[in-house]
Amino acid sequence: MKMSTVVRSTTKMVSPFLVTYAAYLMLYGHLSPGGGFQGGVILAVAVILLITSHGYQKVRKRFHFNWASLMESSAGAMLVILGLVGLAFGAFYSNFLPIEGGVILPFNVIVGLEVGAAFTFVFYILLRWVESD
């Protein structure tokens, strides 16, 4: 279904806005209300946006499932490795950075990107089943 010219329009001027909204919730969670989690919803929110007022087709040509699948991937790992990093410093997930936060700013950061890809690859995978019917 496509969508009407004001609702592209639209999604189009506000999905920058809520790239940057969640890159402040990932990067200022450990200071303010927010965090990684609500950053990744909200960056999955402006992929889906973009998704369902443009069309999967038009869409996957930038943002591909692969690279989705990727960022999850990655991400997870770096989770990991970040825990085993602080447990090189004495505990699993040890404060072992020496900024305002410590660990919790990548932390955050880390746990956005795979909210945020995981979201939008759950969201590819939906649409491909809707397709395939």
Given for the second form:
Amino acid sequence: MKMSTVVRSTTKMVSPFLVTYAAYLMLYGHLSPGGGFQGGVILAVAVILLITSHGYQKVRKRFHFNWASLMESSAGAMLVILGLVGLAFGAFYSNFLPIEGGVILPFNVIVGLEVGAAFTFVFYILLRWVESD
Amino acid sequence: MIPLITAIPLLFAFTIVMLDTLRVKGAPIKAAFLLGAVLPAGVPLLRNGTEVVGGWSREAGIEVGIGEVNGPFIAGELILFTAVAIYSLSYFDFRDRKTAKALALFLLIHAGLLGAFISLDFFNFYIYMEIASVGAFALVAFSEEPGSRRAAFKYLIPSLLASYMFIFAVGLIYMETGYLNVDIVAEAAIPSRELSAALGIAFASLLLKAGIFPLHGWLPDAHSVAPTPASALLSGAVVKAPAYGMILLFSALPLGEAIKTVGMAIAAASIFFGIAMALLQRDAKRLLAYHTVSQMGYVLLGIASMNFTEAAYYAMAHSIFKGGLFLGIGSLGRKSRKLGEFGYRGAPVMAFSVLALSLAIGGVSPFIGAYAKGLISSGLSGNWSLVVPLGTVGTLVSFTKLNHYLLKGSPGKLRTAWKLSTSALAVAALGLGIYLGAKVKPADFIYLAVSAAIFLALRELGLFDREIKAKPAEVGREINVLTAVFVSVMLALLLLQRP
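Moving from the form predicted alone to the form predicted in complex with the partner chain:
And the full complex, kicking off with our chain again.
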């Protein structure tokens, strides 16, 4: 199902800004309100908006189902590996990076990718039942 | 170092999903699964004690530990999961696209259970218990049997409701004391109405998640229709996580005498109700599922009499023998699960394993069940100490019935891995019993004789020809009934604590 031209062009314009905002939330989550989860949700919303306005068939050509799955599982593995690296510096998830916020910055970015991919993935799976669009 | 015990299975679960997406098949997935299953066992060997994740202070961080109380839980889970892992590698068909996802779910349950068992912090415990539960719901729905979706839904909704009530109670504890760490809460807690409310709500929700009578309604369906290795894991380990939660709860909050007495009464009711229902079943896996209701009663008996270590040893014993029984009965009864239509005639390894595990669950020495039952009954006083021997006789009658029917039939084709994992658990039940110091007692022969006599008498009376076959009502209605029972138990627990 395709929506009207107005909706389609608006979502096309809004989506890049949403991705930028998500990146901002992930990168500054340790200094300001926000964080990985919120950033990830907004990242997923950018894709979900495009799907609802342009239709599943068209968006699926750009954002493959398998990419979402791969991103989700590799982000999960990276989260565990981040903790394991901390083990070399004393404790599991020890705060070893000498930058502001320590490991929270990479942690937030990975959580953002994980959550964004997972929400997109869930939305894709739910859409399989309404594929006749 | 200790958090590694849950990080390793999580890492390999993600690896399996990744390999599956990249369409890698066969050996790498099996290798990742086995590594994730076995490697965590190294952690308790290398280190025990407590530590805070990330090296933060105790008040701010998440404390985890392996110690006297949770050690047996962890040991039981690790032994059971190794057997289940070997079993499931030959149980699932690796040409099927869904198999890799099932293995990832198994590892997720593994990570969740180990994470729950090591945590000394209410919120962390809740999170990991939920991870294990989500894996369990999905594995129940994964089964090919008719009614599996229905059973999974009936398990999902009440269990989620209980989880939300539990997290609400954790919020109350945090509001009152300002901490989530169990030891610090125990120091900071002063008896108050809010804490009593939190105790009642959390206790009722954990009773539901542990499948203890009268909140057991979801358990027989879910445990009997799940795929065999999943049944073994659900019955052997997943219901133990809430039991560990009860230990955390009871060791942190101020308890009145009333709630202990109620806990003991619920435990005794659960033991005998489970046995009575098991005697009336003709479906072998359902019979075992009702025995889980009964056996969780013993664990609660230990917890309510404040003998936490003893309860933990019982939980370990139950993990080993109930997991072994599910694996054994599940592989014998591949075609039909109805008693009398299958059995172990002509399969000596299986026959000996099932017989040994039946003796272990009945508490006959020198198996581990005898040691654990001895621990539980040594902590009881007065009339309560009668519960354990009576329950032992009941369990033995029920398992005499099971073995009586199993003697008649013959199994289908058995694979080597199935025999291996079942007999390994039987050997573990015997070996751990001897290692921990259970000795042959003459009293056991009296129990066996009494239960054989009761079995013969009941058979003459024609009890075993009957069968309780609950007509499946509409699933929504069943969930409504379960919810109503849950709410009334919760209210009863709240009102009983009024000063």
